[in-house]
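Starting off, we have a lone chain in the form predicted alone, written out as structure tokens.
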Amino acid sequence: MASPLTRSTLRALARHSTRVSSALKQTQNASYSALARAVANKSAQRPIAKGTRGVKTLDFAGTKEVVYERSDWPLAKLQDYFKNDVLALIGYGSQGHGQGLNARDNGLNVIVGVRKDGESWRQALEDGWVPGETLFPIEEAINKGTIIMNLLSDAAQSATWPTIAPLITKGKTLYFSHGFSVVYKEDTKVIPPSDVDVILVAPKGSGRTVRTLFKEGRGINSSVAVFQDVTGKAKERAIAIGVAIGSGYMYDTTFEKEVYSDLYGERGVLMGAIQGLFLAQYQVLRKNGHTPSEAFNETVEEATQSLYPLIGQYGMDYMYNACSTTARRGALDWAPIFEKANVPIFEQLYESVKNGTETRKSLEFNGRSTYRQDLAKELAEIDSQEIWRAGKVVRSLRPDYKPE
């Protein structure tokens, strides 16, 4: 979340105009150009890939894929492309916050639509969005917008669609960051009008990460897709919006593949599987007499603070080479055993995603009137597990520790 000084500055800017001033645009042009030059310099050091400007065809382990890079959309070009558009961002949760602030900082005309005086309204006020100028009730924002960015939660998209759908009129563009509502239309009842472009940009990370990487001058990777192309320019617009909201590079997908991989990954190694594996290993260590600190260090701390960063930066083979010969031998021997044991579970998980079972579970739970209380209870149960209680103490020992 922005500091008080930043919020004050943003409020002052927003009150002067719903459009960013020309002076601010010049500053942003210089800043963005510096980033673009840095990207270009790095690109010059890499082998030249087939393509034009920032669009490249790269070889991913033997499969050729097209990648769209930010360098193809310098800020001046981006601002000119959207000079006649109003990006109406509906919903101000994690993605709404990150994408909205990034697009605004890039000099685009962005407005936010949320329930008046609700929690999201309050958060938008803190970030400098001004009622009646850049902050409106949902229906009013949609009427004012040319590009409708539906970033409500999946359950909320379903619940509000009967109200929103009639406002998505011909000439507007309907934008999503998740294929959920459109792909599972039998359950969500979200069926886009047939006379508008329907596009998707899905950042591969939380909205907070989208914002953080943008402020660092980097940019998150995202996938882009077109569900419906009425104007013949839907793909181009999706890529441009992807750059506007903070993407460093983008790759092609479909609405179906995006939602299948997203739900599958979240329930798998990104969150669900990792919690289960951490807990299982920790419990066995504890049953065999290891202390909580030792069990946590060998299960979580070494993984997240030492080994996983190596995988992220250099790859699995590098991480294997960086560990002891004994660890390496054991890991190589046991990896196929874990793979064999887990493939059936992942196949079951993928089928559950594809056939809509996971969607129906999510809609039922997230649509409850007691949703927040029920969620808080489940999260509290995780927080109270010994592994994570021990983890709080271990984290406090880190040199860079900051009180939670």
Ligand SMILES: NC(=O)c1ccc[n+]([C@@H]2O[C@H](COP(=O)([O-])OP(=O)(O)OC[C@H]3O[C@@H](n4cnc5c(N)ncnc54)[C@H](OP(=O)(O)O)[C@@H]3O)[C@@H](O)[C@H]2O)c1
Contents of the next structure:
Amino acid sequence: MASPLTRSTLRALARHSTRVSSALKQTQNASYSALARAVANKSAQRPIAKGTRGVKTLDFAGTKEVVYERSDWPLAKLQDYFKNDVLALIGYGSQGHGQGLNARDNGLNVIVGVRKDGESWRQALEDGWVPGETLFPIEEAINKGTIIMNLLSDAAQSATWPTIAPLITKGKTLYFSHGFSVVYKEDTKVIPPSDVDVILVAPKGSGRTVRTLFKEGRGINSSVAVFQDVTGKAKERAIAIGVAIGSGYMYDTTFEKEVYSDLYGERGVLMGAIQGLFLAQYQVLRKNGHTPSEAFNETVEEATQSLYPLIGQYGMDYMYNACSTTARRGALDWAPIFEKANVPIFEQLYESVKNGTETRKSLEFNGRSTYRQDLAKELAEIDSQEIWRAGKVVRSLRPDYKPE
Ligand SMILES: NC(=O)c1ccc[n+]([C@@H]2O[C@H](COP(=O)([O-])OP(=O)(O)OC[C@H]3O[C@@H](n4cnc5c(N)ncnc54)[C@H](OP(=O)(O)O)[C@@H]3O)[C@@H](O)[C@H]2O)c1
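And the form predicted in complex with the ligand, for comparison with the form predicted alone?
First the chain shown before, then all remaining chains and molecules of the complex.
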């Protein structure tokens, strides 16, 4: 839940920024978002920003890639670019919340379209969207919007497409944050009309992070892609929307590459693989007589609290250097064994993503009317596993512990 300060400040800023004068626009050029101004000094001191500002092509370990950055889109330019547009956000889950509030705080004309009186409607009301002004049922919002930002769940994008498709008329832009619906069209049946631009901005993080980073005056990394360019301006529009919703840096991709890498990554090291590895390591420790606390500390706590943050900050070699010589030697010897054992599984996973198996499973599960309850049941099973029950006790002993 946003703090009272945040919510009231955001509303005031949103109202203020929609009436922005040209003089104010000039001031805003210097510091990006109205909210970001509060922390501009702090973020300006970050060395990473100094070194990379203005650079368009970066060398990523020998491969040159174009990176688009927010600094090319001062707020006044952004507001001018979208002055005749209505951004209609369809869906108000994690991404709808983050992207919508950021675009609103950037002074753009944003409306939300969700099922009347559903959970998202309630959430949108709480965030200050006003029924009949900025909050509408889905079809009404699409009719009013010029840029239709489809942020329904991926399963819902497919289920609602027959109703939505006829409303996406010539001149509108169709926007997604995932390549899912369009790439797996055989399964989703989402085939965009041929006379509209179809673009994608996929933030590399949850919608909550999209919002938090924006409020801190930073920006999330996002991928941008164009599926269909009718106007010749689709790429430019995608980048501008990326900035509007809170991206700091944007990387080129295609709808296909975005969805393949995303589905693969989350099933792999980001979520599925790491859960499987944690559990496997814990089980063997327990079978060999280690206590739950010892098994948890050696598997999860040290990883998440000590070692993984070092990898995140400075890289894998840095983490190795921070560890004992004994740890280093053993880890260096075992890393290739794990790699070899896991490559076939990752190959199998990539194929399962590419041939649509993962998509079909996801559509089937998330399309059920009971999907929320079914998911809750599976998550409750994880929560009741010994490893995570032990984890609760270990976490409660942290100096900065806050009860859930
Ligand atoms: N979450 C992430 O980390 C993330 C990151 C990058 C990209 N994305 C992409 O962003 C898009 C949105 O994802 P999300 O996580 O923000 O949302 P989500 O939680 O997957 O979807 C929530 C929205 O879908 C609506 N919805 C569900 N079933 C519906 C139906 N049958 N009819 C109408 N509305 C329905 C919900 O409305 P009700 O409340 O009324 O049910 C809610 O507004 C997806 O394409 C996703 O892949 C997500």
